[in-house]
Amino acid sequence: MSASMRIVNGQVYDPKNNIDGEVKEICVEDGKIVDSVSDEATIIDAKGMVIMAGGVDIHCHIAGPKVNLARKLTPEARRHDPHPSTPFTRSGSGGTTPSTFAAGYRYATLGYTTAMEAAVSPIGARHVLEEFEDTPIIDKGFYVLLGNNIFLHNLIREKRIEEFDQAVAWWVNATKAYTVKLVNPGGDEPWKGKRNSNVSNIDEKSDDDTLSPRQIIEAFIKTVNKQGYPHPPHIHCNNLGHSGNYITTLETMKTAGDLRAHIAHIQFHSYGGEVGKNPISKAAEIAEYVNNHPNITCDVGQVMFGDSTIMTADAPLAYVLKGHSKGKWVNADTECESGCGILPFAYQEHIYVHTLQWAIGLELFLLSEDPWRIVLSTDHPNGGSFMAYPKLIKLLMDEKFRREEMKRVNQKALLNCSLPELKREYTLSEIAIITRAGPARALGLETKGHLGVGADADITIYDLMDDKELMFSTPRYVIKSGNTMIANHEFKTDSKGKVYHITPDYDNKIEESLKPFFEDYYSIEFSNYPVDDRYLHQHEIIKTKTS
């Protein structure tokens, strides 16, 4: 139970809460945000200091098989990058994949309590579930990897609806999953049982199927909406890092209607220019079409220069970049689930691409008139770490830095995308909508992301500094369901924190169907396969609504 606590004099962001720099005491008891304390609280005085709610980062991967797999391909990166133990916590290893205890540690150290993964095949449930159990302090959940999922894919070919219906209720139980993951939906399986024959549009069946990848997606839509869960589709199109792509990230909004969903790291979905050629941007066609549907969030996936490691279910595409890399790779199936490639990759400034893909994902938070719907990520490890949000949150509050960063890049990509034009300043309260607010409600955590009354007590507090990335790098305060992990910038405690999932109702006579699939097809038996309880360890279960 975490003691009473009252921070007073400092500037609160808190923008669900329409409070915008007030200076307001904020009461702590019982690790949730009350209205008022006795005077026997802990008193912590933040003058001259900024108070948000914890960092929560909607889109990671940091857990799983495919991490894991990751760490093993890049230990020259880890060795260099240990991450010692204190008094309080245990060493760990950092780099683009860094070990389970570095990832919550460094999370915790930029002010970040929550961090969801965003790609898990079913098979994998487990492994995630034991990684997060090892993953301290932060909250957690992931989302479940169906859209090449064969058993699914035969039920939308056969229009059993109402049975596609409770199958994906069943896999989201089995596995303890917050919602489902859609990656080059219909594109994975076809590609690795024929060669080239991944699809490039979502109206384009491949060579061996009947299906078309618009067909998945909309039978997604509107089961996980019927359903209520609190986090739509999140939805990974298809034809990503294709020049001209940006089509298909507007068809595949377009299908939803205006049913919810939400597009992953919207950046590597924006290009223009024709296939076999340099692409250019069209982030403004596609900030335009978030702006005007409100049923559309994403969140950016920006690129930002360095080392990276490129993981996804997109295997296709991950054997595309191989040709790039003239590295180490690995390509992997999934067994009837999904793909799996990994690589590790560095986005370098003077290549045209590379400067591209930083200014297009620049250039969709300063073209975004909503920034409750357009938020903040890098699709850590893909475009780049998470270590590196204070830098972006830099380069988006401070014109005058990101001029002088624009200088250092290839200055023919500037010329195909609106960056040079663009002189908005994110404020912070914007800054508190795209790292906190905007994804929790993305997320329908209620008692995430703000500090109204009834919240959790997950809190950052940060001096305040001109220089924005120093002042996001390093929280004089962070607090974690009302305990103070981190005071004066070093840690004094440690903790768990828990796993969110949901448990959308179904019908076990789907089972019935299941059973002989699995004694077909999986190397597992079908009484194995869902994940026990017992793996959740501390958890929450989110409340479904129906529709």
The other form holds:
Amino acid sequence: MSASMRIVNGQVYDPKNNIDGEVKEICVEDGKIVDSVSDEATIIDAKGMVIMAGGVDIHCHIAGPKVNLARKLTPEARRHDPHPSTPFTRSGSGGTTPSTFAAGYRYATLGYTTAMEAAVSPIGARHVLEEFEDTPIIDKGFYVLLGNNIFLHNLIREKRIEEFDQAVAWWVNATKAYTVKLVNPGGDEPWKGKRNSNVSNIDEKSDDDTLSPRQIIEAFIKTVNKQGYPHPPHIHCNNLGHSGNYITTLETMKTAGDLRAHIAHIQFHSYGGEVGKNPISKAAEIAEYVNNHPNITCDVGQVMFGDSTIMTADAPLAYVLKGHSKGKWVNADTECESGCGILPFAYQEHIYVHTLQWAIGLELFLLSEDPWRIVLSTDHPNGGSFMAYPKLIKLLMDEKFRREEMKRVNQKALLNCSLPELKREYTLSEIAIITRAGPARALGLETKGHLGVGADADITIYDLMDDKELMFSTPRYVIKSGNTMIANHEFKTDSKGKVYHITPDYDNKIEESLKPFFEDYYSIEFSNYPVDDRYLHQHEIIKTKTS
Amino acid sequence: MIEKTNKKVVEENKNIKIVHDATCTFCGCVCDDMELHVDVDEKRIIKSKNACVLGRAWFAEHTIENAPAAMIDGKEVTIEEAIEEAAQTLVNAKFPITYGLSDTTSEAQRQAVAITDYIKGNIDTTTSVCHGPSGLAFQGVGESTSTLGEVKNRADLVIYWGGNPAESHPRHFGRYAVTPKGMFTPNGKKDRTVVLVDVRKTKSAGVADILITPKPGKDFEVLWALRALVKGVKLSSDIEKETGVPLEILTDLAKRMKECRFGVLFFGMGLTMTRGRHFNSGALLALATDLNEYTHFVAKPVRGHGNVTGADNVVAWQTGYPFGVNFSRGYPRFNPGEFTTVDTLSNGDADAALIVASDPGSNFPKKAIEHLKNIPVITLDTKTTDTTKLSHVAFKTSTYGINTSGTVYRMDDVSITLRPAFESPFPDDEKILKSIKKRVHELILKNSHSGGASGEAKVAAAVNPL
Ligand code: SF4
Ligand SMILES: [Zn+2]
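Would you generate the structure of this protein in the form predicted in complex with its partner chain, following the form predicted on its own above?
Following is the full complex, with the preceding chain placed first.
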């Protein structure tokens, strides 16, 4: 497969191995980082360049039924952003919901080599894996939506915890997922069954239901920790976007106790104020809790001004936003499992709420004391495209630039947050943590996010530049699994990435309870529901405690 | 994991294999509960339990024909020769078009888009001649929708508009929307009100609690009146003169729509292909969206062919647009009316065509067919059709769901893996298209490296592994 290679003279930022900008040789053989290579190895001279592991996106939406609905919904958003083919690579179109090929290549052009699709209904898993095969270069995996699953709710309600454990593991296996995802747990039933209403309190139990969001969250955190998944439950808390929701977020984190949990796009969950009124920042309270609780990881879900696409399993939230945007909107219910809302959106500097969201995201980054547990994300495409990552990096690394940008936004919003007082500037090493080493650790991907011996040879080489946005948007070399994908900014070849998934053990007996439920309430046959191995093309299983 | 072993049993001295939970791909219902009894020696399906009459016919008629696997200008050739000729034809064309794709697997569809991307051609599917207007309406207003299981579990008001599922999708009523018992509809049909809106009285009428027959071509006006009534706007009784539907009936329907717990509007080609086209679909989708202010309401086109939904999905994920896509500039552009196949043929633009699992030679407008006869056509089909007869290169392929596995998408975007019944001596569409793609890419790379001594070597190294 890939030839051996020696990268010399570059400044290496490899925080996992405590290397902070030293000039160090990196050797590659058979797709892995090795100690040394023979003299025949290809030499890349990285003088004046910065070497990091390939980027790892812990939370994005790039493939599957909802992404494809969004593509079909918004041709106008891609029309002016074509992605031309090269002799080696396929064409596509971009915008905030790029086609599969464009998504893979564009991640690569930013030096990212791994990305996790963060929300897939179980019944949509097969579709996601088909799209993954057409998403080139990057390695990927997905989180399966189980937080509004009616069968699992029934088990929690009836306190059949042993069966719940088995059923969760069954579902993860049946879909080839990487971990479980909870989105607005408990919110689908009021949405679909009670005239588009929602839950608003983590301890709320509606009249005919005896299950609160907290009970659902607790059950999943316990089960997943017990089974030792490499990445804990990935949680999109209740009340996303609503003023005053930081209480729900704190309560969700407290529910975890000292067990591991990942809070997704935490920026959207850090608002004070009264419901229905303008929010204020509670970034400090949220950051403090995260700082003091090493069991919690989070990604920020930074808002970037400009176009976005709202795309979420939180259907009631999308409906609320539709009320603001007044434009086209998609709702898509998935039987027994999930909901989904989609709409085109734009964040604008002059709007109070949008500026506050932008500022809260930056506050969270700047107030965080442990970069290993806060991951850079825009919840692509919800807060903005992943293509905005270089600009976000510049906002974190360059206080002067931040100040310039602050002049152009809603000034009233800046009064309700601490951003103007924060002077911190991220270092290159900290950027390497929040964009690769940290997410790789949070995901339990031991061969990703670093450049130590045995790591995957996913390597990005940037020209060192003062303008960090320019630097991080134009890596000179991108190496994936030891293959030079991009050299001197040009694609040299094409490849498929692989799919990461887990296979926790379960007892087959659970199928005796599942089958009758499927026969009664699903519209496809039980035996046709699980995704078979042929959809995995290239894949790797990451071990759990029970696999 | 939950694979069922296919038992072999001996029935009346025949070697019979039973395939459980096989899928019928004849219509967009994509029923996956077929029990197929296969005569292994005779290579045919002798019984298809659970299938409707259309499904039974589909399974019964697919036997293995004795015919050449590949032909050039009507003469038998090897598959390799045909692939070479197909690739050369496509690479040498200036405006090659790819069309069809609704009756094959998404795996094959993916290869077809790849070929078209490499040759900088034009790709379009049968969507452009059936539910294309729904796709355009969707781009305009969006859609509140759901999977069919949610309809079965929850819908207490089911409205069919401009379709005749009893004849086009026979199991739609029984399996998904009218009679099945679901989680919140434990008494099946008793828990639902069924409304049928159609200009004609069809076989589907029997299922309806309420039958509404607007004047032909007045669907848009009826839908717009309903939108007004739902929003509380008073209408004059003149509406009956205009649409043929009395105001009381419309008022009653608007009230039922607002008061139901979970409503669904299914719509067919009687709405999308009559006067108004995408304005009709748009009005219907907008009505369903409006109703979400009062209750939960969804809408869904009742789509025709087996995997036309898969075609939309694949073309959309690979290019960003669902149909009518042109790659001549090296990237996809979307323009229905220009890049849709009836247009590329009728305008005389296309100078070669790759037709997969479709028969435009029999069902397209005359002008388009005339042009098709004048250009080199490459076809992949399971049977002999008017289009295969006029083809320069014709491949005979096996049938998806009967001879080969693969993925299909149901009308509600739910995907299903096919369980084939018996083997065919013919290769499947994916295999042929993959070979054509490989050769096309080699030829293109060779052209871009032409001249250099190391050309061949570079090509070998560069051939796309995808
Ligand atoms: S309803 Fe359609 S898919 Fe189902 S058996 Fe009949 S023809 Fe086949
Ligand atoms: Zn997300």
